[in-house]
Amino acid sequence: MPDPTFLFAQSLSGLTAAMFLFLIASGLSLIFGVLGVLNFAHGSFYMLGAYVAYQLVQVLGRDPAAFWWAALGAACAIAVLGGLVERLLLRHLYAKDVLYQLLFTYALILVLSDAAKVVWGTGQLSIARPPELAGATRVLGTLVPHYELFVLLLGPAIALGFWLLLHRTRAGRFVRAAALDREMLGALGVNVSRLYTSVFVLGSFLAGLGGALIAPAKAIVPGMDVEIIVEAFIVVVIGGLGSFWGTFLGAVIYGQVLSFGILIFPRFSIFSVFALMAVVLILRPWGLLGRPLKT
């Protein structure tokens, strides 16, 4: 039998990866749930969040809070970019066939990827962990870096915060109403166009924040956008497209299956995740916590 301490460490590793994925996938799921758009370029916003955070850290230099300001600045910059994309380009495709939306967001991936290569090059970049989170703590016999503990706590905190926003505020009620019946909401006098932009901005903010926070733990390289968008789509398919808590559950399941899959079947760890997704699609095509689409 494997050592329980080792299993605990493996589980924590999977949870850490899950919380990073949740930050990305929650924005993707939110945009789909309200706007009905499968935004392939969401991974590009994540990648740009990492690059912008790196650039801001270089600008801020030796400021003790440089990383935190850079992470917040990067998330806000990507939120603005997302708002411009939705306002100037994407909104003209809402009435079109979904294929046009997919082609547009895929084209956006190519444009943003090349733009990142022009500005930052093709080499690997990295950001140092903030000094206050540079150490480690022993938890149940396992040495856990402080930065991983921070991410483990941040994920549930963001999940709870967004649940409160969606279910306990007037704006959240509008967002949920738009997901159910946007025409009726518009007939009641709500500016649905502005609401759509706000939701896209919020989803883009989460993508940028996820990219900024992953930078101290993972190399910043071209192509990281394609890798993350595949993982994010697996998470939202497992949990249920448009379901916030489904996304959280899907991220946790994905992280654990991948972490223990590497332990049990090193050569087939990725296969185990796709096999899980296939099983979910067969048994519940709308995801674990999603709702069947109306036909």
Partner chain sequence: MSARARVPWGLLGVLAALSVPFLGSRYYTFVATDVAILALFAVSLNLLLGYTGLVSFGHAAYFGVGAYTTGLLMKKAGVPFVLAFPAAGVLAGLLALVFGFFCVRLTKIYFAMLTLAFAQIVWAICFKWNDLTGGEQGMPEIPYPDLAWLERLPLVGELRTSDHFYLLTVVLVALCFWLLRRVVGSPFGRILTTIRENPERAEFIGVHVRRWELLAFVLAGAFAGLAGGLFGIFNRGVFPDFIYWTKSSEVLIMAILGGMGYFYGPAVGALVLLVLNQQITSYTEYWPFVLGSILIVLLFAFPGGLVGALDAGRRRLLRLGRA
Contents of the next structure:
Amino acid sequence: MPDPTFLFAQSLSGLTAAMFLFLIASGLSLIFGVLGVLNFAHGSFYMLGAYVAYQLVQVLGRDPAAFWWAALGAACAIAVLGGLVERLLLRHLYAKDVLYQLLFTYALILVLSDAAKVVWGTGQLSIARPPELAGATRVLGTLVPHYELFVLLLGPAIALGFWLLLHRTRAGRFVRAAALDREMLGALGVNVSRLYTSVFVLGSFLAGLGGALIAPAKAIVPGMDVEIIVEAFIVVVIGGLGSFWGTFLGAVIYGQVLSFGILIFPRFSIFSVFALMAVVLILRPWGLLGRPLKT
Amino acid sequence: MLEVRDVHKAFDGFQAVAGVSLALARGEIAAIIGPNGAGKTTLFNLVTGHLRPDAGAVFLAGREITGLPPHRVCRLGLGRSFQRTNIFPRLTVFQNVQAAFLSHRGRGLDLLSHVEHLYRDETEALLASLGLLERAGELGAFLSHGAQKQLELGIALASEPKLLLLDEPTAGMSATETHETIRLISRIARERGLTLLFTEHDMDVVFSIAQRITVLHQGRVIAEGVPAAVRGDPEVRRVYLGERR
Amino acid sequence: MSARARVPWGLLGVLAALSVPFLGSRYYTFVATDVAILALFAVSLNLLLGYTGLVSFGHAAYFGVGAYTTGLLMKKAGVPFVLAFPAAGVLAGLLALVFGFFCVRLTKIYFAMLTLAFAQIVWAICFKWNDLTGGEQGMPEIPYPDLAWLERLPLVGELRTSDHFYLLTVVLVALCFWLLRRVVGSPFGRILTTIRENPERAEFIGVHVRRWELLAFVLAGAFAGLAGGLFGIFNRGVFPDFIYWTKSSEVLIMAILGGMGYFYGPAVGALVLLVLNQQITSYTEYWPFVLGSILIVLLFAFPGGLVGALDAGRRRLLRLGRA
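Mind giving me the form predicted together with its partner chain, seeing as the form predicted on its own was just shown?
To see the whole picture, the full complex is given below, headed by that same chain.
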């Protein structure tokens, strides 16, 4: 029987990873749910969020709240970028085959990752933790950085905010209706094109925010876009594409499987999450909490 | 030829088909009518295996086909056309019909023959009888709506069915097209000795070719019989004909 | 078809390809080998994509497994190429049979996701199984097949080993193309197109859709495996990258860029992409940026792919000529 302290630490680190992933995957899932587009470039938006936050921290310099302003600014910048992409390009592909949309977002990955290399180079960059969260506390015998605790609380907070947005506002109701039945929306007299743009902007905002928030915990490097998108895909597939709580559940499961998978099969922990994804797809293709797509 | 025995089907608690029975003799031409949502298309889907009934049984030529998948049902001699036109849009007219011949004659797993000339004569003869031969090289997608419906009939006929189910064969057609299609269908049914079951909105069509009519309402059979009897049935007049005229 | 004599394009293509080593440039042979192998990879994918209408996002799995199979057999077991090469197709085909069994139960986006998940499983195994595959470091130094007999031939004998391997590649790839062409021109191939066009209708002309999809999946996987077997030798090593999902999307891009509605479309896509890659990387390291931009332009301007655009142009010319 392994030491309980160790198990706790392991589970906690899995949960932190899960909350970051949730932030990214929820946007991906939202966009798929409403627009029906699987946005590969979501990972690129996340990466750019991290780079922009880094840049803003450099600019703001000594300001004690520099990190927070930078995170907000980065998220907004990525939201604007997302809006432009949707308005100028993506929307012309809605009528075409899904394949073209996939390919377009994949092309965006290529363009954006190189653009980031041109601007920020290929080295590792990092942001210091905000001063008020620089410390660490001992919880059940494990030293937990404050920043990690912050992320652990932020995940559920954002989930809650999201839930309120979807269930307590008019726009939220449309979004939910769209996720259930896209054809119904036009009949309801909703301006579908504006709704699509708003959802894409919101999803991009979340991706940018996720990137900015992860920057103090992880190095900013080229390639983080491709890495995260695969993880986010697994999360939304497990939880159910387009399902909000499914994404949350998927992220938690992913984090736990990854951190405990390392204990059970030290060499095959990546294997275990892909296997989990395959099993879910075979048994319940629409995910744990998702609904079957209409055919 | 076809026997449907007390089939039921519900969707999310909504009883779409609630205990329908009907029987068709060989060579008979029968129609199912009823207001929208009466369960006509659902009934068809239960017969053809696209849906599995919650209860009840379906027999084709004495053999039980309840719950068999569509491709098996098709192979047992049941042809079908769909309410929304259902062809292979980016194949040529010739290829549309030829593919049905290939599949029906068991050549679908043949990896070695050249496909171009297989069943050319049969396909061309069938296209000629549908009046589509001169358009054989065009893509299905470029045909008019009426011609697509005829093509779909051709696809169904290539499987050499004993029983043909047509879901609204004249839906969306002009008066002239409707007239032509009906003449075509009855001629082909006669020539091939087909048993025919169809649904239709257009009452003129129904009363001009059906030998027997079944009226569905809210998932149940409310009347059945020869056209004259159905036309005179007070229940039918009330729920259906009365509503429409 | 008109009464015009048919030009034997296939034969001309093979002859042209065979003449490349005689240009005497190591570089040309290198690029041509790359093109020939990836063209086969892309055309094999198109059996699913263009003919059956299935978007596989994990086709690299079969390519990679083929590469590991041939590589392992030749390097570690000393098996000759004549056995190790077909083994790549067989093993990749078997793997496709197992994975495909599950994949064809799903449709559209779920199909794509499951192919991706399976491919990533294979990748994770190859990435970590150090004892067998060399793990992250891969498996370098795959030997060339023994082609000593070519050296005794006139003319060909003067060429380098890599040229000899290239000639072998061209012959094998041409053979695979011929087989695949037979497949798509067969009744089976025609039934696949009905599934692409309308699976519901295909079911109702008596086609057991899943079974046909599975067979197509196996064939596509097997030919991808053969391409992989050649590629491992050409590349002088097999690496887990071969299987990573970005490799699967590269081959999808080749197929779509070239034109998935045409048999040789994906091969043209492979040619254009690889040659462009060579040209552009000599100017700038930002090849992905260029590729991404080209792709976006193409998606908006020529959705039928390059061959589609050429075909449309040719028809327009013909119409002008007649007018």
